[in-house]
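Quick heads-up: it's one chain on its own, the form predicted alone, in structure tokens.
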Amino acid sequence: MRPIALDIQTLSKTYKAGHHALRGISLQIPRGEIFALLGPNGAGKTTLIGIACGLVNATSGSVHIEGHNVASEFRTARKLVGLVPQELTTEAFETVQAAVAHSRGLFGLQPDPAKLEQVLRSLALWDRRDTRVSQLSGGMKRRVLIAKALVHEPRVLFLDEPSAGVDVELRRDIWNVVRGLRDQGVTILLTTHYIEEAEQIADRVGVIHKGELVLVEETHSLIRRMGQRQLVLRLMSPLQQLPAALAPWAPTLAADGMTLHCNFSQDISGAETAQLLQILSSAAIAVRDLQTQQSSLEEIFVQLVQSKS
């Protein structure tokens, strides 16, 4: 069993205005693992990175990183975090390698020009390496944030919202790097309005609604248990009226009367769409082709959150 390098306990924080931001969240996170923070604005996301990293103090309850308290253990702690914040915040006069080296020195660590070269590298930087980060388009600018986290060798980085406001190239540039973190042993919490981002990235996923941690799941086991299979027919002729026989597959009918979904919630097997099949060649409906379709982690995403609210 891995060791535990983020262990949040029973964490609450209340506002002085009395808004409950987070409710009693407890998750553990294994060194190594991709883990994406699902939930709508307002739910607690940020607020949640912000204890774990020691910028906002938490009303109740424990973070530990790597074993060492945040609030405790501040210093230590946050050696071992990496965070690319939201805003794009960055020292617009300063060169890329000026900005990047500056947060290296922030923790008290000594220059390595190798390794500024080799994550600058990795975030396609190298070549802008002298260009003033003011100079730089919004995607570039994020390039530099993740950059900037990276550059202390940090045990565990928190992403917020990582790829928000950057090109269909980055965001995937982006999930290179991540992937090859945790293959270094990276620990990586994320949050994201991307669902296709933590579908393709993320080990687990958690979904976080109202301050409250309301499922954590691996992400392919969720969409297994919560993914509706659909088997989508495309029929010869229109189809006036569905055939009572096919009620227990809750049928659906395109207005056009062309294509049929039924609904499967387990995966689909050769007998039951045989047995389908045969009820529509005894009710004389033709069959042109067929496919089959499964939900995404969006589309479960808003069905879980729906059924808080």
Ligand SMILES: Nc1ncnc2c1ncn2[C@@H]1O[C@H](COP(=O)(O)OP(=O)(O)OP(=O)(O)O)[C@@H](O)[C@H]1O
Given for the second form:
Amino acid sequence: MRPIALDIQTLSKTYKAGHHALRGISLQIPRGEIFALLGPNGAGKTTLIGIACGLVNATSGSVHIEGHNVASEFRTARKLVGLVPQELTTEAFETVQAAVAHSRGLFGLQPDPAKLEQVLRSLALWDRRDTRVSQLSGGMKRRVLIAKALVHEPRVLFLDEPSAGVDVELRRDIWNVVRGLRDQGVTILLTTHYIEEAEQIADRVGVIHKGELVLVEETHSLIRRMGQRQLVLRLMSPLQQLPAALAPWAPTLAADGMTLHCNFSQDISGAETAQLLQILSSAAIAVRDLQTQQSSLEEIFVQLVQSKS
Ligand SMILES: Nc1ncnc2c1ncn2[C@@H]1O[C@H](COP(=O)(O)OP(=O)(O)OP(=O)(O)O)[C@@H](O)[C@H]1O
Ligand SMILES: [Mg+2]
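If the structure you just shared is the form predicted alone, then what does the corresponding form predicted together with the named molecule look like?
Next comes the full complex, this chain leading.
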């Protein structure tokens, strides 16, 4: 068993106005895992991250970072944490290099020019190091925020929607940086509205909805378990009526009668496909081609959140 890097126990948060943003969340993340927290707007993702970084007080429950309580051992825990916030906030008048170096200093670390250069290069900021942050585009400002969170070498990194409004190249850079950190044993919790991304990068995903964690599962097993597989058959000529023998696959026929969708709940086995084709053949239905489709994490997520609301 890998040690637990982030330990959240029955965490609740009620804001002053009485809004219950988190309702008894428990979650353990082992060291070196990439965990993606998914959830609709207002679900409580940023609140959870704020508490885990010691920036927001919990109403009840606890968070430990590498064994340190973020409330009672704030200073120790804070040094272990890197945060890329959802909102763009940067010291506008500093240069890129100064802003990032300053962030390292805030954590009481000695200047380290080699580390600084490595971080700036990994985010394609090295050539812009003497530019004032205020003169950068939104995407470049986000690169600076990421650099600031990395330069003090955190053990647990929180990325709150790092890819919101960024271009393809920056998104790719972010994921390369994230994977590189994970390989060094850094633990990463990120939020994203791009579910396809979570599917590609996260070891596990959690779905938060109205302040409750409604699901935590390995990304691939979630897709296997909840994902429907479909066999899509394009026919040689329009079909008037579906053969009754296809009923177990809950078939649907496109309006033009030329495309047939059959549902498989698990992996499509060769034997099952052969059986289905046999039924079509004995009903004298000729198939032009066939392909398999699998529902994405995105479809699973939408189903989950809809079924809960
Ligand atoms: N400082 C605050 N005071 C009062 N209510 C707040 C405060 N911050 C957040 N909330 C409320 O708590 C709930 C959760 O907000 P939070 O920002 O954590 O959601 P989120 O999942 O990060 O959403 P998004 O995807 O839009 O970023 C929302 O209903 C929000 O209005
Ligand atoms: Mg948020």
